[in-house]
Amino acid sequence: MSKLTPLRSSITRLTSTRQFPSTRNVIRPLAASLQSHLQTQTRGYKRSPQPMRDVMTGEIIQLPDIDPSLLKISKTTSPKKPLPPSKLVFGKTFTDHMLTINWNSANGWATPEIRPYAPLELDPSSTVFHYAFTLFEGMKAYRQEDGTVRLFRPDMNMARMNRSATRIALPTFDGEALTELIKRLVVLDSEWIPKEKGYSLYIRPTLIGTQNALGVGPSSDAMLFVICSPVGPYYASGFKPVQLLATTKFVRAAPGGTGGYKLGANYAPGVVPQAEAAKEGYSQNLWLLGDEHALTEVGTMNLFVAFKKPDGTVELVTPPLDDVVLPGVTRDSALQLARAHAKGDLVVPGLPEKLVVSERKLIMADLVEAEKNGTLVEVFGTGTAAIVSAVDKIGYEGRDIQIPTGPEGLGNIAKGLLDRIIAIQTGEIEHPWSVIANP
């Protein structure tokens, strides 16, 4: 007999008794409430999400969103031993657990589950394999000496992930709900986050189409999963500027396309151009667009260029998004910090006292002219992995544009922004961007 049966029997006796008519109005609502609660429990597990239906017609009017209160956790019975920090290679080591949440167009988001890290089981006809229904995010968690785990601006990642999902007809979700689940995951695997300076836990939320059918159209099924990988400092042995090949042979993105979204389909086409750049002695591509050779991105990073103006002011410029450039979280952070410094609301060491910050179109002729007249101050990229990466050379039309980087291999502006962002990420400087994951 189920352990719940005696309680159900008691409830039935209470609601059917005629011995206490004066208390019937109290007992019946209480019994109904208890019965409802029992019906939502099965052997100790929480209820499954249910669609919201119209009370008159019974039609589904809202599918269930992600609900952290339903989280099911299945801990690994075979925990792995984390590698020594010095042995970590970016993206090669993964923690003990992962988060998975399924979705379908009939029932919405299913019960979220944190379970042991393991291969996914997908049908060969899944739409992700054939039509690139896939998007992802990159974010990091940091652990302090006292065990506090921090995320950096997760709301920005969630907003961008939803925007990407909308672009390729995958389901959207409550960003705050997913953030809560990610917190649970990283705290559970927090021992995998090295405490050494410069180390962190790279977090990869991913959303894929899983409908088992051939034919191009919105995927009726999807899976959201999150995996985590401990990573070391990008500059383990000092700052190393990168060399760029400004390419007109290949185009990363065009207006009206998908360049402004973090889709898997945007990354594989960049591998061959990067390999060709490497053959010519360059680290990455500088992606150009149009007949004017407008600057867009550096490899997979956002681009910043600093120019010295005649009155001594330094202008820090980044290309506008314009549906071509990915709205990077680090890009936005660098812009906000630089603008606060320029307004006098904040002092960021390393940034010039007279600074203006612009989002405007840049063309290669601007860099060629600035190098010629000595007004090119520095060039750098921003992104989750490196945070900031200096550029010391750009190959363009058969010659190299030389760019100052300073004695440390990183210009003052890039270094100042890097130091401030790291201080916020690690909790050295308290800031709303740094979100504590611990309960």
Second form
Number of protein chains: 2
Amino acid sequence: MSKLTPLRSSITRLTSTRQFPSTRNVIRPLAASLQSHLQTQTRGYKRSPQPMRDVMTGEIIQLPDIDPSLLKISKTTSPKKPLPPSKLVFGKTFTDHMLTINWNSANGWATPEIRPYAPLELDPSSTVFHYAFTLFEGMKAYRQEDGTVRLFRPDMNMARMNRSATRIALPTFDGEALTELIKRLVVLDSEWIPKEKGYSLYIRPTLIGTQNALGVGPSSDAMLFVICSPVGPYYASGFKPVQLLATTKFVRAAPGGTGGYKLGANYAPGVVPQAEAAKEGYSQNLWLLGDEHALTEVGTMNLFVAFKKPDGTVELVTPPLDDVVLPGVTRDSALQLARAHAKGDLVVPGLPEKLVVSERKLIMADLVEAEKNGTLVEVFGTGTAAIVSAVDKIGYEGRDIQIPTGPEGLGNIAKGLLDRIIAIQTGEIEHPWSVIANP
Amino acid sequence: MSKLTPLRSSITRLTSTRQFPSTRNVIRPLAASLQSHLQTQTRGYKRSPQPMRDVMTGEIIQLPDIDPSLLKISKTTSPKKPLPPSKLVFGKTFTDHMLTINWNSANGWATPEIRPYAPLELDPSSTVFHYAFTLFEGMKAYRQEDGTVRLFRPDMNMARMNRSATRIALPTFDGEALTELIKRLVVLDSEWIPKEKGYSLYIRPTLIGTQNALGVGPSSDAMLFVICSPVGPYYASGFKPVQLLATTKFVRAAPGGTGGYKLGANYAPGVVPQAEAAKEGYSQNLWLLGDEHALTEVGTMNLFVAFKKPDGTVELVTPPLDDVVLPGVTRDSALQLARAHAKGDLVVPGLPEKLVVSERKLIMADLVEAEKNGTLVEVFGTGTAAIVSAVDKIGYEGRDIQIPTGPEGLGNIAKGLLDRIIAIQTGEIEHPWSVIANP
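If the structure you just shared is the form predicted on its own, then what does the corresponding form predicted together with a further copy of the same chain look like?
Every chain and every other molecule in the complex is listed next, the one we just looked at coming first.
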């Protein structure tokens, strides 16, 4: 930084002069471009994030964003031994390190740190404890035999995380910068990712409000942290279809609410409805909405239904995105693959030759009728953890709608999409969705 | 405990014998009653909570509840100096101590502790950070000239806190036991409660999920903590009516959701709608529901509307309790006082002579019509912080509904209820709602 100090001062002198106001219009853009150039050049020298200032007035025009070049790494001095893959339980084991980045409304994003996995110390008045200022993402990394670590569509998670943040007035950030830092973290802890087929690293970026005050309002402080958990294959012992209880007693989300955002607030309220479904012998809830009983989501997954049409075409339907339905990354991937197949740009084995793909409203009466007519082909959920989960039964108004799943417990469309997505995620098929984390 | 050990062993011997199975039916109830007696007697000797076991089988039949007799107090060695009352900002200053009680599903409620106010140390995988396992209460304590500290209707807060806990599968507890512990805390920190008129101690009991695992399900671990913040009078510089923006763009809660429970999840999502209302010049949102635009709540308060009827009677209306409207303690207090006044059991100065009180559905068309007919008497919100807040304007469908508030900025009904509730809270009027905390 010291090398550049004289240059910096001369710019400041040049631009702060009030002697020649008429030259401002010329100096200002020139100075801004110099300043920006200087900021790029000094990246390697900076020790803490600096706000961008108006070169004429000195006023802060932009607070620091997340800056991977400032990353501080403190490695653990007592590394743990990764559990043998067979002992892994979803989300119970964490790797040696975590990423943390603090933010406050006065100074923007602070220095990112990768440090030993450890408890967070938070004042009991922190807004996350009182008003649910919390949102998160779920991502996966895979490790190949040669040590290559791959992320799946991290840009989608970053975009959604920023949308979630905006919905509850938490700070947004440069998604590419956070992806860069996540790559550093997963590569550092890559020994924790089992290379065995089906195993992966579940990555949990989380953003919480940490303002120490009980007033209800935008949080003046926040913390973004990322923790990682090695996870086993979802279908270790064969595909297991789920049974849904269509509920009208509880709602997951309503129009004008937060269902379309990945907020913590959408999850705790679903636990009791899930327990009630389990008591009646169903594994998940099918969340309905309104008097028409529109289908929205399945447990914590997006929903797909396939119908056979009179001409033999299969229609694959998922409810449209709005503020009720979460824009799932797997949902989007399944839609894109199915559409490419339908257009003939791609052949996804298992998908029907004559296929149309629709994002449209779906009501329970559609399912009831399709069951009666024998045109119900498949129902499945999509999500990061299972990728796809077949549904073989929906409890609705006192009876069960039976749904075909095929002999393996997973219908052809679900299986076709699952196989293709896994092949892309693990690098077996090269695809721009799979992003290499290694430097 | 040692004194009672021989007695305990003899009961165990007596009840565990398998020699005389036919006597079991006699021994079992006798032993249970002895066991229960023994537990009462040993309370003073216990060092950690013990589960209640079936005396025959040894099986755990009830996990330990919160037990105030086990309270462990560690006083701060560096007490802070309370801020001068004039410097207090709501919820930003906290007293020297806090109460914490841990829970887990295997051992029930652990030893309650009053200890120096300090950060909580929580694993980054704790469920509160990810899935909004958090709920809270707001209570107030007042200190009189003679040092008496009074709580207001703590039983109501305890009952609601348990209802909230049930809604998101967090543990319930003995409300009287927690009230006892809160009394100990507020008396210990009572120097922090300004004696000046209008000042009080805002008490924040909070219950969070602390399970260290990312699976979405009931939290196996939880922590209940109570922190206290001295607060100034809400109306320090005269009554300030609020302006509401009736919103259909956002919902606070929907039927089947969690609006009727005091969960953290209801709060973060309200911050952006509130900011949008502020941008349009309104101070709070009026939360509407459904196509009829039913009125539900005001910002974070319950809602009351008073109409004049043709015969001169005033009808005071508040929306009924269901799973959308929060069962406010101030709401209930206002209703009870108004009903007692209407029945003639009590005279609350300021309330109209001819009064009827209704909990019924209220739609925007009712307000629009009442404004047109000149029969809109008052609109106000109720909540723990402000007690009552007058509304003088509601922005609805592009225009403002004007509401009378009287010359002082607070209508007669709101003012009458405010004065009576404060008189009860501060002990000026003796009432069973006001509970003395001192031993």
